[in-house]
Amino acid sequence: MRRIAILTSGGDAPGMNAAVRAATLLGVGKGLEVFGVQRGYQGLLDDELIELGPRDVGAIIRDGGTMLGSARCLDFHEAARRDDARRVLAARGIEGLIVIGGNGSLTGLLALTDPAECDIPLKGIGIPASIDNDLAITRLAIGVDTAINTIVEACDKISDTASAHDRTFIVEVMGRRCGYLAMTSAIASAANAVLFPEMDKSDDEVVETVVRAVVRAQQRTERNKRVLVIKAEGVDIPIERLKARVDERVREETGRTNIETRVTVLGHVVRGGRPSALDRMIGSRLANAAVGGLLEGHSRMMTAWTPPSAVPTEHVKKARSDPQVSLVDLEYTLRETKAMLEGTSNFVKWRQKVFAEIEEVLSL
């Protein structure tokens, strides 16, 4: 293999572009040509691409988003247009191929190297950078710990005018169908109650969650009162429905007329911002293991981080270059990914139960 190409695609993350970064750095180690696509797979349909050096990507770690651009590219769901794409590599001489995404990102990679529709062999790896952590078998993925650090500084904030004025706050997060930011920033930032998709409950029995949360601060000796909320995203009833049907429940329970209840939406700030050192360390790191396997000779896989031990000898293979991250057979990866987003995996099923467990617990 003489030339790689490095994609990234959907939604952008933090700590894509210490990924590109630690890809290039490596395969120009390694005696490659690297060359980086710029806005995603469409702009590999139309040919853009760069070629990259250390001196291109030195800086880069520090920087959010991705310096290669990223952009929806619906032609791709089209047989004959992954023909154009491949006949563009095939041209530059490219025969491997890093894709940093999401779920629809590496769904694109893996019907890209598919041999079925293949004439031109191209071997593709893919690394897991979503802020949403809705890819399963890897732990992490690139981006998630600076999404929940953003979340939970916001919401530190917020708490302090909440306090002040013993006001309840609802704070939507991203996340998409999966409640993992909302669950684990619910935690981190000491939140009363947390809405997420993975939970399962009707309009009424979330504003039921809500309200139960608010009546509890109220009965409190304490003068603090505040409440604070976590919605993800995937949640179902729009926020400012919940809010005005919480804050008809609330005057019922309670008689009182003065209990405030406020939302902020904190939307795609949580996407933004600089990585953290975590997110760092992982893309760096997923994308060492992405290059070497490329250079071994594996295609269609994906990089994982810390794979849950239950994942199938069949499917896994240990990076050689990192104990900490495996490559996983990305078939199998989106097949269980689907289950998770559809709340039939056993991972899913453990999560409702955990936090079954701890909703009381929240609200005390």
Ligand code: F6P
Second form
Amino acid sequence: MRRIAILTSGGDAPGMNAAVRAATLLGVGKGLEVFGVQRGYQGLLDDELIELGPRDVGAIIRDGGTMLGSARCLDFHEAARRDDARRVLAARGIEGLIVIGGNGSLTGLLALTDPAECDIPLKGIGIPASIDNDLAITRLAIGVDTAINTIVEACDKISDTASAHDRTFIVEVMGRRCGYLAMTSAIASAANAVLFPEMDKSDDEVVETVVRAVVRAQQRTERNKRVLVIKAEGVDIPIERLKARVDERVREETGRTNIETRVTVLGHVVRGGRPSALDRMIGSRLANAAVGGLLEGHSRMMTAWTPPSAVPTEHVKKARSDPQVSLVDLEYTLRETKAMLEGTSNFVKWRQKVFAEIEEVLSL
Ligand code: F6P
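Form predicted alone done, so how does the form predicted together with this ligand look?
After this comes the whole thing, all chains and molecules, with the earlier chain placed first.
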């Protein structure tokens, strides 16, 4: 293998640049020519590639987003368009592709390298990057740690006002199909309740969860009656409707008309910003395993921030020189991811159990 390309795709995640940088430096260090694909799979279709060297990636580790740009490319669902992409890579003599992205992006890589479709010697390795942490097997994807820190920082600020005014705040965070960000940031910001899609609650149950936390706070004898509720965006009830229904029910329960909730939607703020040290480390080490994996001839694998001993042996290869990182069969990872998002995997059931247990103590 003489030439490889790196592509970032889907929602950007802080730490993607660390992976681009490490893959470039390690690739060049091993004598490879390294190319960056701009604007994700769309840029690949449009042949928007640039050669990358150490000078191009020198300081990008500090920056959020991705220096290569990203896109969500629906065209890539069509086999004919993937043929076009393979032609672009073949014309440039690129034999190895590293895709840094989430579930959809890595599904695209699996299709691109499918031997049934692919008649060129193309090898591909994925690196998980998604602030939602919605990929199975990897304990953390790139961007998750920074996103949690951003949420906690925002919640600490919101808590100042909530405490001063004895108010309830419902804070909505990203997480379309996975409540990991909501769950972890709720613990780290000492929230009184957390709402996430895996709990599979009806709207009425969601409302009652919040009402219970508010009523408990009102019963406190001390002055501070702050209530912080973290809601994942994937919980169906729109936040304004939730607020209105909570206010109404709290009035019924307490007989008081002056208790009102406030809502804050953090939205894309959660996805931006300088990557944390941990995300820089994870991005760099996963990229190290990806370059090493390509050079060892592996393909259709994902690098995971998980020790090999935690993955069934038939689906895993050791990442040389990094005991914390595994090379996991990509098809298996995406199958596990589907089960996780559909709520049928043992892992999700474990999460539901743990959070059912801690729900009670959060609102104490
Ligand atoms: O990156 C994942 C994610 O942040 C989801 O939580 C969110 O719903 C989605 O991306 C929004 O992305 P965009 O607005 O860029 O399509």
